[in-house]
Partner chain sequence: GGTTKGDAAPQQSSAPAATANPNAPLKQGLKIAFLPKQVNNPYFTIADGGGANAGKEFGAEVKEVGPSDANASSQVSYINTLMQQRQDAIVISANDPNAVVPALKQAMSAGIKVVSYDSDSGQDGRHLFVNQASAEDLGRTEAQLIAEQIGGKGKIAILSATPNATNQNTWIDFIKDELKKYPDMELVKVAYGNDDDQKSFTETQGLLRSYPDLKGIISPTTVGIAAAARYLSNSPYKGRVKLTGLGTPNQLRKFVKDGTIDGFELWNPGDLGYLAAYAAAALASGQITGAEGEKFKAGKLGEYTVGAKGEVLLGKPTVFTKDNIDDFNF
Amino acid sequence: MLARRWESLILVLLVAVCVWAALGVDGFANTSNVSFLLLDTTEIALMALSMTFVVVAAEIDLSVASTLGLSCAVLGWLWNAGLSIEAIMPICLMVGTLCGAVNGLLVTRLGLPSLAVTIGTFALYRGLAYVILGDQAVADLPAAYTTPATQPLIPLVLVAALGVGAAVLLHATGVGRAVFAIGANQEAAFFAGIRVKRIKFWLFVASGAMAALASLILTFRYASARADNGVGLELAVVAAVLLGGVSIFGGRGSLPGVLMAVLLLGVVRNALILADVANEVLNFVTGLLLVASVLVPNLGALWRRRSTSQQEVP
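Now the structure: this chain alone, the form being predicted alone.
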């Protein structure tokens, strides 16, 4: 019930911000700008899908943007080495999958906290990207891939298909119920027969793989493979997941809410950019929404507990 109320609030905010931007910001409602807005949220949406599972399981992956950057660097390096794009793409996906597997092994087998692990690999993967490609930009990518990536249809169909699949997996299967159970009470889930470590490991693997997929979309869209691609996107991904109603403590959340939050953040950022707002203000707004997404639900829960306890006192 709480998740549905939060989703309704996000939907109302999304509609209100869209109406405000369309009426008050020049150029927002243009077809070209709407297409750009939707494309600009594609990579965040892809990484937010897998991040939702991770956070529902009471973990976090702050290395997603660095994994994306490393995959981009590998793509550029292999393209310079003469490999075909068709051969490079599965290699990039494997790189992202391997990055996620490293995170998963450190968290599940060594028992390290995911926050500390992924802060470390956040720096490690980005540093490795610079080792591989340096500060150069590989821009002579084939038009057969870069041109479709600048059209909203293919990326949006991909996000929609994966979003529906992820929503069904999380909300309508035993795997999803296990993920929620792990986030709500890991020890109880273990004694209920749920293979906690195995599921968490594969959630991190999926997170790395989705970051690599996002790297392909981003690289082709900008027709440029760089080691610094995706810098700062981890903040937007985490903000979207938490703003979408996923509890930072795990055990609660929904994918529809997350996808609406991705759009909400994208609309806010796009409107502020068109209004010539400074980048520092954009970061401030993103951070403010991130804090609010954590603070408001917990204040609401505290208020409800206090109201219930007062009602029970004779």
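Take the two forms, find the largest set of C-alpha atoms that superpose within 1.5 Å, and that set is the rigid core. Residue numbers count along the first chain shown, from 1. Because the structure is a prediction, the values reported are computed rather than measured. What changes on going to the form predicted together with its partner chain:
- I248: CA moves less than 2 Å between these two forms after rigid-core fitting.
- Once both forms are fitted on their core, a CA shift of 2 Å or more is seen for V25 between these two forms.
Having looked at the form predicted alone, could you now put up the form predicted together with its partner chain?
FYI, this one's just the chain on its own, none of its partners or other molecules.
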């Protein structure tokens, strides 16, 4: 029920910002800008979907952006090697899946904290990307793929479809229930016969696969496969997930909330840039938004407790 309140909070904020931007910022409310805006959020949205599951299960995956980079590198490398793009894409997805699997194994089999593991693979996967593609930038990708990627239709349909799927999976199926239980108290979940390790493993795998999928879209959108594609995206994804109301301690969160958060961050960014707000302010606002989203409700609670306790004092 906490999640409910949260979603509505984010939604209100989102609407408010959109209204403000539409009225106050010229160049915001027109189809081409909106489609830019949506496109810009595609990769983050995709990775946020799987990240939500991971965080709800009280784990975290900081290696997503590096996985994305590695997949990009593989794509460029194989493309230069003359493989057909249709053959390369599934390979990239497999690479992502593999990256996720490695994280999953280290976390579940060795019981290592995911934060530590994925900080490691964060460096490892990015490094491998450099090893594979080195300093090249592969740009001569087929227009048949790059052009549609710059149109909002396909990415949006993809995000929407996967989004709905993920939401149902998390909120209406046994697996979802299990994920929440694991996040809230994995020992109890284990005692209830839930396959904690197996489920966690697959969550990481999914996370890797999503990163790879995102990498395809990103590469085609920018018509450029490089080892350093998507550097720093992991924080954006985590930020979106947290802003979306997912508890970093696991066991709490909602997918619609996260998707709205992704959108919110995208809109704010776009609107502020249009309004010629300096980049530093932009970072500042992002940070503020993140803190405020938790702070406001908490302060409310805090204040209420204070006031009641005062009248309690005899």
